[in-house]
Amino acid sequence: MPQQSRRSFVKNSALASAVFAAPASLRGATSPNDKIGACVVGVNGRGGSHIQAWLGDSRTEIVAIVDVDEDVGNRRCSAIEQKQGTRPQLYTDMRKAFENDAVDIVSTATPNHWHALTGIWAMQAGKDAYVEKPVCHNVHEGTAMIAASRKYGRMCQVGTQCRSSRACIEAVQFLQEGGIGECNFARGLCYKRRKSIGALGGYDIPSNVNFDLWSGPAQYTDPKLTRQRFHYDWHWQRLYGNGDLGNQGPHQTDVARWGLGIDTHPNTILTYGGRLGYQAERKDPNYVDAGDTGNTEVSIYDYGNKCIVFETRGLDVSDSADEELNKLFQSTRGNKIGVVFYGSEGYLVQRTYSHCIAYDKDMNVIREFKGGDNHFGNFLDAVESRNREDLNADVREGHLSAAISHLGNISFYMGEDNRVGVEDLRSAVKDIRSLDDNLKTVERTIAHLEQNKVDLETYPVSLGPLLKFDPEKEVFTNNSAANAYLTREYRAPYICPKAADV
């Protein structure tokens, strides 16, 4: 890049476009090279993919690593040093890392409860942010992230990689050009085996983890955890995670919303399901799993003239009796993770992040779409251009898709104690406004549970309330108690600001 380094260009362009007092990172800091300084927050699991992405792009150098588990952080720093020749600085507190003038961009793969505050703090410090899905733990956090991105002039990309997938981009274009006729309904699937995370109990927190920093905005539960495995299994505890509806869901609901051209929140939401089947697996009728999110959920989202249904199945899916879905996914066995679009002239199926198939009404293949993504590279392109329109998954897109999961979970949580028999469930859903055949979906769900030996008389399904939502005001209009779930009680000093206060 002539006249100025890439790093200087990024900083100077950001300074010119942002309407805020320049933080330390934009006041004349220099780098020993032209590279964009990257900081990765949360590196035990998905954070490893962030590290590989920045190591694999010639535009970036990893200058900082943040992890509350110092053992994990040091291992990552040593591995990075071997590959890039310089060792990043290790922090346990991200706030200290964000004061580092060498940091230009922050990417985060923390547990869900930290996503929004990490992104907001990074953007307030003058850094561009790449935030894993779901971009927020609740609806109001997502709105605050959009406000921060706009106020501070920062690029904020969400880790919904399908937005950069060539297969998905071409398939959505085909769909929107009428490739399967008129299409107003999509079904997202997470048929993915999730075993019990162990019995509910009191377990020691790993001694090498700063649990105050790990807990951050969430309630502090020291001195004991309620789950056996510290890392990853937080996904299935609502204090920190959002279950598979909020873990896998934002990928598929994002594709569904994108393909249907939906640019708002749903008008009504209803979820039924439960955390079911582990008693039968353990052959212990009194067994209580440590998770408190649904492992079986069906969520119905009505947008007026369009509809999305998302189905979560966490029990055994090794042999499916769903004939239509078996044909569309070309498999009777194993996980089914993707989206089915139902058109007047056929179907479009997203089978993987890099493979989509279009069928006619007789389920003959009419077209296939293949090709992967470089979602991290797309983020860097926008960091350099300073043009938010260059982002394939801007924070607003991530917010709308994450909110689908949050709204579905709210209906589930509010109906958790409303256990209903099969006949009552059938009666409750048959008159719900939806473009899906709700009864058929119920029957498939019941068949799946019975196949997994769930005694539905002893352990009945929970039925959530039908919630009406104002997409503009982001509040429920028929259930004031549900509005409490749109945010959370924060723990000082880890308070996620409201949109008006970022």
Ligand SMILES: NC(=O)c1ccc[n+]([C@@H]2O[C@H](COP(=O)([O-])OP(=O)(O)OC[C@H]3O[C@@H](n4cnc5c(N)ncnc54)[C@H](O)[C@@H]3O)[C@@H](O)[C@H]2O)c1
Contents of the next structure:
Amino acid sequence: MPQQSRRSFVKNSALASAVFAAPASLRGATSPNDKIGACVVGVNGRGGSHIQAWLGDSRTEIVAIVDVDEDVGNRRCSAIEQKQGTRPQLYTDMRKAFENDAVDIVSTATPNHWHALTGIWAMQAGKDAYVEKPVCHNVHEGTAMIAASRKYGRMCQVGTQCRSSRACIEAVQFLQEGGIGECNFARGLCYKRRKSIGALGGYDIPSNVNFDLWSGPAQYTDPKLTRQRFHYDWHWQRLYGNGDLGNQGPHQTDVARWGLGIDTHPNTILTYGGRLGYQAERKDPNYVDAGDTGNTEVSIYDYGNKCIVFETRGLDVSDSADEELNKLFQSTRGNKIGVVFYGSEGYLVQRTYSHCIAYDKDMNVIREFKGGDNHFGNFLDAVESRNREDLNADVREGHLSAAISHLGNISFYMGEDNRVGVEDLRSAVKDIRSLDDNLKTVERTIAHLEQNKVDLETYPVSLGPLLKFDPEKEVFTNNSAANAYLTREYRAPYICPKAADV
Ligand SMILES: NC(=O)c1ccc[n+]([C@@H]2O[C@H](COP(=O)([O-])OP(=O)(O)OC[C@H]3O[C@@H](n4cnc5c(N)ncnc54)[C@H](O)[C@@H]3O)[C@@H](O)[C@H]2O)c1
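Switching from the form predicted on its own: structure of the form predicted together with this ligand?
Next comes the full complex, this chain leading.
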């Protein structure tokens, strides 16, 4: 870049185009070179991909790593030092890292309950933020993140990388140009085997972890952990995670909403399902798994003239899809993770993150779309251009798509104790407003549970309430108790501000 360094360009352009309070960039740069200084927060699993992305892009240098697990953080710093030649500074408290003026961008792959606070704190400190999906743990947090991005003039990209996948971009364009006729209905699938995470119990917290910081906004359960494995399995405990509807789900809810051109929240939501089948899996009728999120959920979202249905299945899915889905996914066995769009003249299937297929009504393939993504590179492009429109997954998109998962889970959580027999489920669901064949989806779900030896008399499916939602005000209009689930009780000082207070 002529005349001025890339780094000062990023900072100066931010200054010129944004209205924000006392960002780090105003306090003077201390960067050792011309590069964009990256800080990665939460580096055990997905954080490794963030590190690879920044190491692989000549525009960035990793200057800081934050992890509350010292062993994980040190391991990553050593690996980065080997490749990069310089060792990033290691922090356990992200607030200290955000005071570092060498940090320009923050990318975060912490557990979900930390996403919003990390993103907001980073943006308040004048950093641009790349935040993993789901962008927030509850609906209000998403709204606060949008407000922070706008108030501080920061780029905020959400880690739904399908938004940058060539296959998905071209497939959505084809869909929106009428490639399969008129299309108002999409079905998202997360048929992904998830075994039990072990019995609910009292397990030791690893000594290398700062558990106070790890717990952050969530209730502090010291001195014991209720799950066996410390990392990753928090996904299935609602204090921290959002189940697979909110884990794998946001990739597919996002593609479904994007393809249908929906730019709002649903009007009504209903979920039925359960955390089922682990007694049979463990051959112990009294077995209690440590997870408390659904492993089987069907969520129906009505958007007026459009509709999304999302099916989550965590039990064995080797052989449990119906013939139509097998054909559409071109696979008869195993996991099925993707989206089917149903058009008046055909189908479009997002089969993987980098492969989509369009069919006519007779299931003849009419087009295929292939190609991967550089979602991190797209974020850097916007960091440099200072134009939010350049982001493929701006925080508002992430919020609307994460909210699909959160709203579905709210109906599930509220209906947990409403266990119903199969006949009652059929009659309750058959007339729910939807563009799906609701009964066919019930039958497919029941058949899947029976294949997994779930005794539905002893462990019946639960039926959530039909929740009415005001998409503008983001409140439920027919169930005031449901509104409590749109936020959480925060543990000071880890309090996510309301949108008006960011
Ligand atoms: N975009 C994708 O394809 C994709 C893929 C996998 C995971 N993810 C997302 O990435 C996130 C992380 O998932 P994971 O599987 O890596 O989880 P993980 O539990 O393996 O890793 C999380 C890391 O964050 C650290 N951490 C927790 N609280 C912290 C804090 N306050 N400050 C700093 N570090 C903290 C933990 O110690 C751990 O090292 C999740 O939100 C998940 O949804 C996205």
